[in-house]
Amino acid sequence: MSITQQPRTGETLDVDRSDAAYRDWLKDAVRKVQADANRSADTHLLRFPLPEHWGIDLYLKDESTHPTGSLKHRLARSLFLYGLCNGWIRPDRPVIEASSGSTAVSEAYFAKLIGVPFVAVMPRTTSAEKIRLIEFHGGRCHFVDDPRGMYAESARLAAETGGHYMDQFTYAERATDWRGNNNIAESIFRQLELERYPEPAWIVATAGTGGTSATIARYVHYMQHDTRICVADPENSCFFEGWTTGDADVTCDCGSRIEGIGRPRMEPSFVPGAIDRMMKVPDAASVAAVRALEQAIGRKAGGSTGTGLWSALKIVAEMVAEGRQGSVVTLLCDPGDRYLDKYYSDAWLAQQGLDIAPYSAAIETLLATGVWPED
């Protein structure tokens, strides 16, 4: 019987799809994937000197000490577990990605943790660390000119090779459990309990899908607390012009120099609404406060986590200004070991036309006096 027959009277129509070696394989993959996050202890959570008197405590979540040394490896756990309880990812077929860098690193893992074939979309300008660590982990890279073009890239693949684009963009949002379950919002304000000031004035993210921000705002929303949520974002990226703008189609003609942040477009799993707050960061300023960050505490980190440093640095500032007391937590979202060829070489600054000394003579200024300069 075809599917546009209707049933005959007394008749039942019934079309079982069901695979016992399909589901098998997939009780195995999900079973993989939850183990990995069993093994996983939590990341720490650093503290960043201040000056006792300010009374202000700043954190900085090491997302780095994940397995595959970023952020993005709570996502892809996410992604991979919300693609296979969808019947979207399937045995021996390609799980296809769109990123920049650190995601793919991530993903690449799990497609090997669970034995299927596993193609990043990226950027031609993407380090040549990531390149190597997805490399590492069994990935392939395929590279685009011109970063807009990744998403209809990823989709062609897909649709050539019968695989599943992962879609970050999209889904980041939808994957991710904000109510809980030892997402990065409830793992911070347990981890903030025994201190001073246990629920913060503020958390600082930083946007590429969106996504972070978003489990991070629901969270606070729905466990009603009082503290505020703050975007950075860098150069090169529409979320800060869409958020002020309220202009869902703002888009940027070219990519983001901070890898991991910053898009060219609004994207769907980026939840304005939910957030309180959203900075524009120079590159210049990212930079200086990832050096700062290791000079405080004698750790390399990436761009992005400079970019919420600069806008925590910031919010700090304000606090003592106004003589308010409290915590101000942001995210150390991967290590510097991966950028020694970008956000560490006095060249590639030389090259971008970058001058982060300005930057550098704020952050000091501040850590020495408690005044921010005037911009």
Ligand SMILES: Cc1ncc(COP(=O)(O)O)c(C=O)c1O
Contents of the next structure:
Amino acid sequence: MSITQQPRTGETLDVDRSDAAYRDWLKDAVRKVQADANRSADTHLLRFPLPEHWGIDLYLKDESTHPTGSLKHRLARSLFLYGLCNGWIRPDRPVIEASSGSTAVSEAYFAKLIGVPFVAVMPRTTSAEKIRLIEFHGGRCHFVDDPRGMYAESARLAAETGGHYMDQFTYAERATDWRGNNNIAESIFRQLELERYPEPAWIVATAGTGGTSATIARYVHYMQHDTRICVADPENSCFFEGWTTGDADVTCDCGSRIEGIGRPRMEPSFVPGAIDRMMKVPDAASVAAVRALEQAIGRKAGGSTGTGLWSALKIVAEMVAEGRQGSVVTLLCDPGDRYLDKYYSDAWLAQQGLDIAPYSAAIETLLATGVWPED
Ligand SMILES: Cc1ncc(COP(=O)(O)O)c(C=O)c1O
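Could you give the coordinates for the form predicted together with this ligand, as opposed to the form predicted on its own above?
And the full complex, kicking off with our chain again.
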């Protein structure tokens, strides 16, 4: 295509789209998002009790205490700031997101904060509590039967309404400031400063967009820490296979049972080269681990916390076997009260054909003896 608009000699073409009312709105919207962060406290780094003589400390970064109850609060804040500062989010235009739930809860909160409509495009299987929370924050839920159709449906709705498709799966890794700015990794390292092993041997994350693991891994490399990064992947997800085979086009047909993590494709925000290790965790093991967490620290959490905790416990067992001391960090991603009808329901387990008993026994044996019986 040739350029049709060319200046004549002596002429400068000049188009000024600046809009004072929009800029006032933008300033106020950015201020509101920043002020929300300014009013918020940091999330806790909890200890998971292990026998003292092992010389190993296991921590959970408790992301359930954000105002919207999950690690997605950080991501939603970053995505709103990115979308606002790029001029993508505009007054009165809807923000649309493809989400398995938690991101949508947090984004509905920020949309309400700056006064724009919000539509969540999500799988019909999303838990009732998450739907309630999105609607509580003023969002609208739009369901798809096939989780793989979420992306196209979100883009279609955005085009139809003149809104902005936030697209967390593409932008999570770049919207978050991975060099610091109190991101999740910087916060973990600061909170470990007075511990006996301030530089963790391993940090274990799980992947939905892949953004959290990318942020942690990049920060660790940037700060020249020796910490290794492990990503725990549930059943019915592509990240493990994509990472092990190097095939970025791998897909799978069935949606993940562990809400918030496990994707039918390798999401663009997942940064495989930054990750040291991956584990494929059986869903029954994720549930066993999250129930063991309640026994250990008296707190219920979502299934993805169990996926990460299972991998972290496996790493702890390795360290015990090798006589190695140090610390391991994993994430408490969101609270368990969102999933009482799933991971805390024996009827749901039976309906899914999940038997958690052998995995619960493995954790009990590890905590009692230091030996991981599975291997
Ligand atoms: C409950 C929960 N845990 C973990 C994750 C993984 O986070 P990320 O999207 O940064 O990979 C998500 C993401 O949706 C989530 O909802």
